[in-house]
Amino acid sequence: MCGIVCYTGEKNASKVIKKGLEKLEYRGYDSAGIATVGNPSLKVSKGEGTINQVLNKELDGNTGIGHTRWATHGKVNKTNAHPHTCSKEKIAVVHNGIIDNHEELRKELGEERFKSETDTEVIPHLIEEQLKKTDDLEKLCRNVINKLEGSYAAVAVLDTGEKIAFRKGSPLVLGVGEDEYFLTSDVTPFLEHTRKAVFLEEEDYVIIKDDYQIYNSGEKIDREVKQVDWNAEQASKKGYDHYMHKEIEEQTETVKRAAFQDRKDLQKAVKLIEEAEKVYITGCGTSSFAAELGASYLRETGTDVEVEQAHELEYRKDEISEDDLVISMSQSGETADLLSLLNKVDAETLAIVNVVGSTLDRNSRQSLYINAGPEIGVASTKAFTGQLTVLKLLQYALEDKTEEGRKELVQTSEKISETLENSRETVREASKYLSDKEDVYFIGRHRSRFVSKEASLKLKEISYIHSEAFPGGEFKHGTLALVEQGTPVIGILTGKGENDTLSNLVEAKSRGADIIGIGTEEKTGFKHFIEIPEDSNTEILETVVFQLLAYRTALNRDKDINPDRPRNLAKSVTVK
C-alpha cells in the first residue's frame, strides 16, 4: 500500500522525486522520506507525518529514491521509514509489499544489525552481504530475490549511484525518458517528464546505470516500452479542492469513455462467457459492489453467474473448475485479495480494470478497459459508475445489441452533469442535516439495494458516520429496532420494489425516523428528497448524488476531514 517514487537523471533528484511522491500519498500518507548518492555520500533524510511536513529539505545528488508509507510493519515513526539502509549506510531501500520471512532473515543477518521494527531493513542488509561476494549486480539480484518470500517491489539505491530494483506481486513501472529514467508504483509521478512507460513483469529486476537493463531468472528481458494516454493534468486537481470532487464532476466524460469499448474486446470477452460452464464474477470492496450488480445484469442474459467478494471466494477456489470464468473487477488491478484468488484457480481470467499493465490485466486472459484515468481520492468514484458501464455494456453484448447499450450509456452519461446541478442544494440541505448524526441507514430492493450498499460505503468511509445497508425487506427484521426519534433513513425509489422500500421507510417514519428519499418523481413526507431523471441506467444517476452527498457530509462533518485520505484506509490494497 506504500508509494515508491525513484529517480536518476540530470535533475535534481530529491525534488523531482518529492514532486512525484505528491502524486502518491493516496497510497499511504503516515511518514515519508528520501535518499540521494550527493558528493561525497548516500544521504536520507525522513519521518513521521506527510510528504510536505517531512521531505522540506533538497538533497544533493541526481540520482535518488523516495517513499510514502502505509504502515504493516513496525509502529509510525521516523526509524521505521523509509528508506532503510544497511549497516555501513551504503545502500538504501524503499518497498512496497510484505516479506513474509522477515523474522527468519533478521536471524539470520544478526538481530544486532537492525535498527528498525519493519520488514524491509531485511532488504537493504542481504545487499550488503551479497556485495561481499560479487560485483556482479546481476547475480546479485538474483541471489537476494531467491531469499525473498512474500509479496514486494523494492528499489535500491548504492553509494556509486547506481540502482537495482526488483518485483514480485507489487507494481512497479520503468519511465523511460531523455537521459532520465523513473522507477515509480504507478506511472502519475513521471507523467510530466515523459509517458514511456515499462510495466514490469513477475519477478523481473532491473539494473540502472547509464542505461537499463531488464532480467528474469539470469536472462535478458525486453519488456515493450508503452506510451501511455494518461497526462500530467488529468492527474491534477484542475482547480477543484478535492481529488474527489474532480473526480466525481468529470463522471460525464469518464462512463462515457467506458462505453466505447473496443468491439473486437467485447466479443472476445462474450465468447469467454458463452463458452464457460460457470461464470463467477468477483472484487472486493466498491468493486465487490459493482460486481453484485454485474451479476444482476449478466443473470437476465441467461448467464449462470454466482457472485462472492474475492477474499471469501478464495475459500471455494476448489469448486471453481478450469472450464469456469472469473470476472475480476478492480481498479487499480493489484488489489492482493483478487490476485490471490487467481493464483489459486485454474479457471479463464476476464479483467475489469482501470491501469492498464497492471498485474490483473497482465495475468487476464482478456480485459475490458474502464478508461477512467487516474483515480487519486482513495474513495472510488469514477472508477465505481465506469466499471457498471462495462458491465452494463457487456450484458448488451451478449443480447448481441451492443449498440442499442452504448447509445442509451452515453445518454446516460450526459445526463450525469444536469443531475449534480440539479441535486446540489438539496444535497446541501441534507449533508448538513446528516452531519450532526452519528448513524445512517440505507434501503433499497433489487438493483437499488447494491446502489445502497455503495452509497453507505462512500459516507462511512469518508465522513466517519456509522452507516449501514439492507435490502428493504430486511430492514425490518431486525434492524428497525434500532430507529429512534430523528434517526435517518435513506431509501432508493427506482426500478422494481419501487413501491415496496416506500413502505418501508413509511413504516420507519411512524417509528421516529427522518427519512429521505431519491427517486425519479418527487414525494411527499420526505425530511429530504433528490430527484434525478428517468433513465435506463439510473443506478448510475443515484451513484453520483450520494457521492456527492457523501462528500459534501465529510465537509460538513469536521473541517480537519479530507475526502482525499480518509483515515486508516489506503487506494490501492497490495496486501492481504
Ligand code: F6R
The other form holds:
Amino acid sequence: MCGIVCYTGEKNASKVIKKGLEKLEYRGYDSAGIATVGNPSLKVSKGEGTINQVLNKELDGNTGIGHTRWATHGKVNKTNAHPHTCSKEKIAVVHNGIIDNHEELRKELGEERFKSETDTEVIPHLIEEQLKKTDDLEKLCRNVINKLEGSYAAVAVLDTGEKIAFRKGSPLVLGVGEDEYFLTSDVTPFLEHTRKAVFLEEEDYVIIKDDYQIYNSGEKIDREVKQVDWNAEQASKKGYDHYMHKEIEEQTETVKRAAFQDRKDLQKAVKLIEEAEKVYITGCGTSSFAAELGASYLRETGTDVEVEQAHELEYRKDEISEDDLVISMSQSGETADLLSLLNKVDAETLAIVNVVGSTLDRNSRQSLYINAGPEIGVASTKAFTGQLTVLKLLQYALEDKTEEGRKELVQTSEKISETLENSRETVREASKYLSDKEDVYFIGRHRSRFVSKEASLKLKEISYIHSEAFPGGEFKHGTLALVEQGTPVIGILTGKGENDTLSNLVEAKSRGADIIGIGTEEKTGFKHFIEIPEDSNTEILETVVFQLLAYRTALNRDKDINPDRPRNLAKSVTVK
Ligand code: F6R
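Other form of same protein, the form predicted together with fructose -6-phosphate (F6R), not the form predicted on its own:
Let's see the whole complex now, leading with the same chain.
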C-alpha cells in the first residue's frame, strides 16, 4: 500500500507534493513525509500522522518526493516514516511494496548504517554504494534492481536534483506536464496539473534529468503517453464533508456511465464467456460480493460459473485450465491477492475494473471499465454498484438483450437519487439508533444475502460496530443464540426469499431483537422500515441505502471517526 508523489518543475515541490499526498491518503495514512532538493542540501520532514499533521510549513526547492505510509515493516513512528536517506543524507527514497530480501541486504550493507526498522531503507544505501562505482544512472538502476527481491514502486531523489524510479509489482505512473513531471502511485495527485500519463510497465525504470527516459532490462523504451479521462473536479469533494458521502450521492451518474459499455468490448467479453469451458469469478472484500452477485447473474444464462475470493482461489489454481476464463472484479486493479492468482493460472482473463491502466487492466486479456471516476473514500461505494451494473449488462448481453437491459439499468440509475432522498429521514433515525449498538446482524436470502454481506462490511469497517451477515435461513442454525433484548437485526425484504426472510425477522423479534427492514412495501412491527422503489435491479437500490446508513451511523457513533479513512485499512491492498 502507501502512496508516493514525486514532483519536479517550477513550482514549490513541497506544496504540490503535500496536496498530491492528500489525494493518496486512501492508500495509508499512519505516517508521512517529504524530502526536497533544497539549497544547499536535501531537506526531509516526516513524522507520525497524515501529511497535514506532519508538514505545516513549506520546504524550499522545486524537486522533491513525498510518501504516505501504511506500515508493513517496522512500527509507526517518525524514524520508520519515509523518505529514508543514505548515510550521508544525499539520497532520499520513498517506496511502496515489500523488499523480501531486506534482511540479507542489511547484513551485506552493514547493519550499523541503518536508522530505521524498514525494508525500504536498504534502497538509499544500495544507491549510495552504486554511486561509488558509477555515475551512469542507467547502469546504477539496473544494478540496484538486480539486488532487490520483492515488490516495489520506488522513487529516489539525489541532492544533485536527479530522480530515478523503478517499479515491479506495485503501481507507478509518470505524469507529463508543461516543464514538469510527476511520479505517483495513481493519477489523482497530478490531475490538476496535467492529464497526460505514462503507465509504467513491470520492471520499467525511469531517469529524470531535464526530461525523462524509460528503460527496461537495459533497453530504452518509448512508452505511449496517454490522455487520462478523469479530471481534477472528479477527484475533489465538491463541497461534501467526506469523499464517501459524495461518492454515495453521485451513483445516479456512475451507474448510468457503467451501463454504457463500449459495444465491441462487451461483445469480446461475451465471446470469452461463451467460449470458456468454465468461468471463475473472483475478487476480494466488497469486490468479492460483486463477484458473488455476478456469479448468480451468469448462472441464469446457463454459464458454468464458480465464485471464490482470490486469495482462496489461488489454492485451487491447479483446477483452472487454459480453456477456462477468470473474471476479476476490482476497483483499484492493484489488489495483490488478485494479481498473484492471475500470475499462477493459464486461463483466459477478463477484468471488470475501475482504474484504467492499472496492473490488472494491463495484465488481463480483456477489460470492461466500471467508469466510476476516482473513488477516494477507502470504503468502496460507487465502484461496487458500477461492478453490479457491468455484470448485469453482461448477463443481458449473454441473453441477447443488451439494449433492453441497458434501458433497465439506466432506469435503475435514475431511481438512485429518489431512493436516497426518500429514505434520508428514516436512515437518519435508524443510524442514530444503531450508533450505540455493539452488534448488528444483517439477513437476506437469494441475491439479497450478498447485499446483506456488503451492507454488513460497510457498517463494520467505517463505524467499528461488530456486524455479521447471513442467509436468513442460516440464522436460526446458531447465530440466533446471540440475539437478546434490543439486538438489531436488519432484513432485506425483496426478491425470491422475501417471505421467508420476513419469518426469520419475526422469529428474531420474538426473542427480543429490534428489527429493521428494507423493502418495496412498508410493513408493521419494525423499529424502522426503509421503503425503496420497485425495480428489476433492486440490489443496486438496496446497496446505496445501506451505504448511507453505514456513513451516518459512523458519524453518529463518534465525531472523531473519519469515514473516508477507517483505522488500519487502506484502499489499495497491494500486499498479500
Ligand atoms: C471495502 C473495500 C475493500 C475492497 C477490497 C478489494 O469497502 O473497499 O473490501 O473492495 O480491498 O479492492 P479492489 O476492489 O480495489 O480490488
